[in-house]
Amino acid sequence: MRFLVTGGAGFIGSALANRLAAEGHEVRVLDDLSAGDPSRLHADVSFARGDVNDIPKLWTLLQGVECVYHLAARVSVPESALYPREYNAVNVGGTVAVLEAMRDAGVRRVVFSSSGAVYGEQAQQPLHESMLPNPSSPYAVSKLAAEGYLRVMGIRWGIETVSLRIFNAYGPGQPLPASHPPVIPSFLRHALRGGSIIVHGDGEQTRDYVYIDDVVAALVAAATAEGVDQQVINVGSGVETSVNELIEAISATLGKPLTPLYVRNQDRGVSRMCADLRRAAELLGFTPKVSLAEGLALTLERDPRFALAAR
């Protein structure tokens, strides 16, 4: 098949693009390189630098494409509170631009990378797709708004739309920005350097950490699965892990004790998150394969930033 992956030089996008290319598909990538790195991409992947709101560029890249993976987005929850207009412009406006360009180019399916963050604080776990979303950040609002545009414009324009609500993805190559870094690579870096592991709150807040290979498997399945039009589908591990349990798992992986530093007056985010994966199993045949312990070990082994330090 012929694919376009927006945001395809990012963490999830590059892993997906490389998997598709390895399977023999023709893969085109569009990325503005605000967070992406084209050196991650396989030589067979065709890379174009550009803005996801640039409809003429999208038209060019969409010629002959059978399915779009729309992953281009700003993705930091704390940062979104500082720059909500930018998050709206990229995450919502960019989604609308992709849909308009697909309509004009005649592309009939898009797989959208949404987020488990749209659920926000909920009274029950695990989180299932029929729950009323309760977003608690501009980032989560932007993802939920993008889902809405996909649903409405997909019906109006005859485009098959699939929204995958991806929970806390991690794995080798995940970026470590100076501000608001993702929790797992941040904890690994500090643990390996002997630094303090800062925990906001009491560490009892939970998340669903899903390894990158499992995320890619769900994305790949969504491109050709039947009966998924207009569906919203969770992608996670289905395992609820507290921050304290994550630190214990990292300690066991490294074989060294870790002492977290608790900052009680900091926002710890929503209290609990765990994905209900029944719909993913039914519609995508998706079952996560990599446990947290295995994923941490693979991240240390495959990520050169950590592999040498861990020896």
Given for the second form:
Amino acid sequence: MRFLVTGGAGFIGSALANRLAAEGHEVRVLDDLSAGDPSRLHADVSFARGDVNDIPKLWTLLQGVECVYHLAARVSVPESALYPREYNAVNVGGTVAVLEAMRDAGVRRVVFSSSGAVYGEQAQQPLHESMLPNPSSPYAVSKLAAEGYLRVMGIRWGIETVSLRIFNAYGPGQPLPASHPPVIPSFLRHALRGGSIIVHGDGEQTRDYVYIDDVVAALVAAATAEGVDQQVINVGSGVETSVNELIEAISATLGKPLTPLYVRNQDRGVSRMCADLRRAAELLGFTPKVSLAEGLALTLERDPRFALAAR
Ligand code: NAD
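Target state, the form predicted together with nicotinamide-adenine-dinucleotide; input state, the form predicted on its own:
Once more the chain from above appears, this time first in line as the rest of the complex follows.
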């Protein structure tokens, strides 16, 4: 098949593009490199630098494409509260632009990387797709709005749309920006350098950490699965892990004690997140394969930023 991956030079997009190319597919990537790095991409993947709102560029890249993976986005929950207009322009406007260009180019399906963040605070766990979303950040609002555009424009324009609500993905190559870094690579870096691990709140908030290979497996399945049009599907590990438990797991992987530093007045985000994976199993044949302990060990082994320091 021929694919376009928007945001394909990023953490998840590059892992996906490389996997599709390794399976013999023709893969094109569009990324503005605001966070991505094209050197992550295998030589067989063709790379174009550009903005996801650039419709003429999308028309060119979409020629002959059967399925678009739309991953290009601004991705930080805390940062989105500082720049809501930018998050709206890229995450919502960019999705509408991709849909318009797909309509013009006659592309059959789009698989969209939505987020578990759309659930926000809920009375019950695990989080099922039938629950009413309760987004609590501009990032989460932008993902929910994009899901809405996919559904509505998909019906009008005859495009098959699938939204995967990805929970906390982690693994080798995850970016570590100076501000608002994701929790796992940030904790690993501090743990390896012997620094304190800063925890927002009491560390009892939970998340669902899913290893990159499992996320990629779900994305790959979504391109060809039957009966997924108009669907929203959770992609996680199905395991609820508190930040304190995550620190224990990192400590066990590294074989050394760690000292968390609790900053109680910091916003700790939603209190609980755990994905219900029944729909993913039914529609995508998806079951996560990599446990947190295995995923942490693989991240240390395969990510050159950590591999050296861990020796
Ligand atoms: P990432 O930042 O590594 O990847 C996003 C990519 O999009 C980057 O390469 C960036 O350069 C590119 N991009 C940003 N703005 C763009 C624009 N205007 N035009 C073209 N490209 C642009 O983040 P990631 O973790 O790989 O996330 C990929 C997707 O998965 C995002 O849509 C994100 O919201 C979603 N997601 C990620 C997670 C996670 O835990 N990592 C969880 C849920 C959903």
